[in-house]
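One chain follows as structure tokens, the form predicted on its own.
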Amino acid sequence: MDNYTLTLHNLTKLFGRRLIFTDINAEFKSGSIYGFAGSNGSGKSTLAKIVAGVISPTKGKVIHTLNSKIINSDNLHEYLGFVSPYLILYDEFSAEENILHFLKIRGIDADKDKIDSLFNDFNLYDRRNDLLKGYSSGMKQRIKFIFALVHNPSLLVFDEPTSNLDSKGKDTVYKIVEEEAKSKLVILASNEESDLSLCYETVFVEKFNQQEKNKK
């Protein structure tokens, strides 16, 4: 198992003049699941993008490393596995094009063994030739999962993962995540309850919201 680890340095956010946390300190370790929790609009998926390297913190730092050596923020994407509701899908090609698609921009080889594999572990492997614009929303978002794991990395965040799935959807996702987290660092950022007990500790980012704080 590599010894990933993401570190939280007093993280803060804002957007112009509204804050929406401030002073996070965390650090979460390969080999286990986390979870960013609050209702919406709390944050959670804001700081998702920014451990992402999505968009950047307002202030403070997150530092990535893996066996101790410190990741580069440009090279970040080779090591990350991200989903998230806005990431942005290929209608036009097909499910397996989208994937190839994804690889080739990333200068990565593709694995005809390990892309059907997930899409076997998906119940995609039949409609993998199917253009996109054909899918259903929760087919989809199950199509991110296979975005996010195809070229094996070591950091896995996902963004509200269960959006749009049904029950077996949601089944095929926890024991996914539960099996990465194995040897993975994995975060979860989510409201729903059945998707943070998978979670060994939990952030409640509205915890880091001082106008809330102040209110009470």
The other form holds:
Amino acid sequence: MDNYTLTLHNLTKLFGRRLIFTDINAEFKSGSIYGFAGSNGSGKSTLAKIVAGVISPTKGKVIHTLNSKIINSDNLHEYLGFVSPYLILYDEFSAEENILHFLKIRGIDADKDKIDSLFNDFNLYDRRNDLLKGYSSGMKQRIKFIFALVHNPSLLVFDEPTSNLDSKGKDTVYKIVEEEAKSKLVILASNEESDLSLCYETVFVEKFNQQEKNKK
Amino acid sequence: MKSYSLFKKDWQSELRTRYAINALAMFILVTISVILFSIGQEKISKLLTGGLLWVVIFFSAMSGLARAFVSEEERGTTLTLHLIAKPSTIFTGKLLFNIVLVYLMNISIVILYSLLFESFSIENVGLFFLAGLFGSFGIAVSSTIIAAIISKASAKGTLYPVLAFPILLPLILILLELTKYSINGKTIAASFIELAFLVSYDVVMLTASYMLFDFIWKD
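Switch from the form predicted on its own to the form predicted together with its partner chain and give that structure.
So here's everything in the complex, that chain up top.
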């Protein structure tokens, strides 16, 4: 098992003059599931995006290490799998074309068996050649998990992973999250009780905004 | 190789959605038609046709080349690109796409132009070819970085020509000069300074764009 560590050091984010959170300090290690919780607008997704390197923090640092070696932010995408409702894949391509394009752009040879097995796991195998524009929102959410898992990343960041999914879809996601967490670092950003019940430890993002408000 | 894969993805996507190709084709047709109608039966000089050629190319580039990044932003797929490749791969892939598009666009414009304007005749084809080769590359590089800058803005349509004009002006001026030389039959050796300027512009723009892209791409 790879030893992946994610360290948040004095993490602060402001949008304009609006404080989202301040001074978040935490350390997460592979082999476990961690949660980012909070009500709507509390900054869960912002924190997930900062962890994924998609946006920068206003202050503080996010340090990713794999087997004690720091990962350069330019190469983070090689180690990261990300799912969120605002992640959009290409509607003009079929599900399989999307996945194959992404693998080629990542510079990874496509493993047909692995791709087929993921399509099977997420119950999309029969529809893999259909254009994404014909997919329902639940199916689009499931293809995002294939997108996140196909390159075998060490860090998985799932922001509201079960949105648009039915109970069968949710069960599949929970099963896979628990399986992946045995060897990887999994972060779930959600306000769903059932999602957070999987987590070993939860960061309540609102707490890091409230502290600042109380100071004032 | 990763950049080529991104280019291939963009090219296949373009063939299916026709985001940029349709905009470019329509613009080329409309602009050339307007010029033809406004000229009417008048006989225009060789040099004027050369000047008008670059007007068509400049405005066609304005209408189509911004799509490389704007279409990603409009469809919401920018985050997906962030998650699959490093900034340098994205810049090179998008640049490759714009290079192919600009060469196709310029070849089509020159062919249409030669067929429709009798007075458009080039004496030194070699010089015209070199000017087109380096000039198109410069247009592609500049358009790619400007497209990346404006893709995050709300008034994309207005911002693109505003930013593009000062950046492309030196290039267009030199290309007008070289087109005039090739129409007059001046030799390549005699046009060395202008050609060297053109190559320098390409190198400076490519280097600056490559270095700046990281800052533009990351939030």
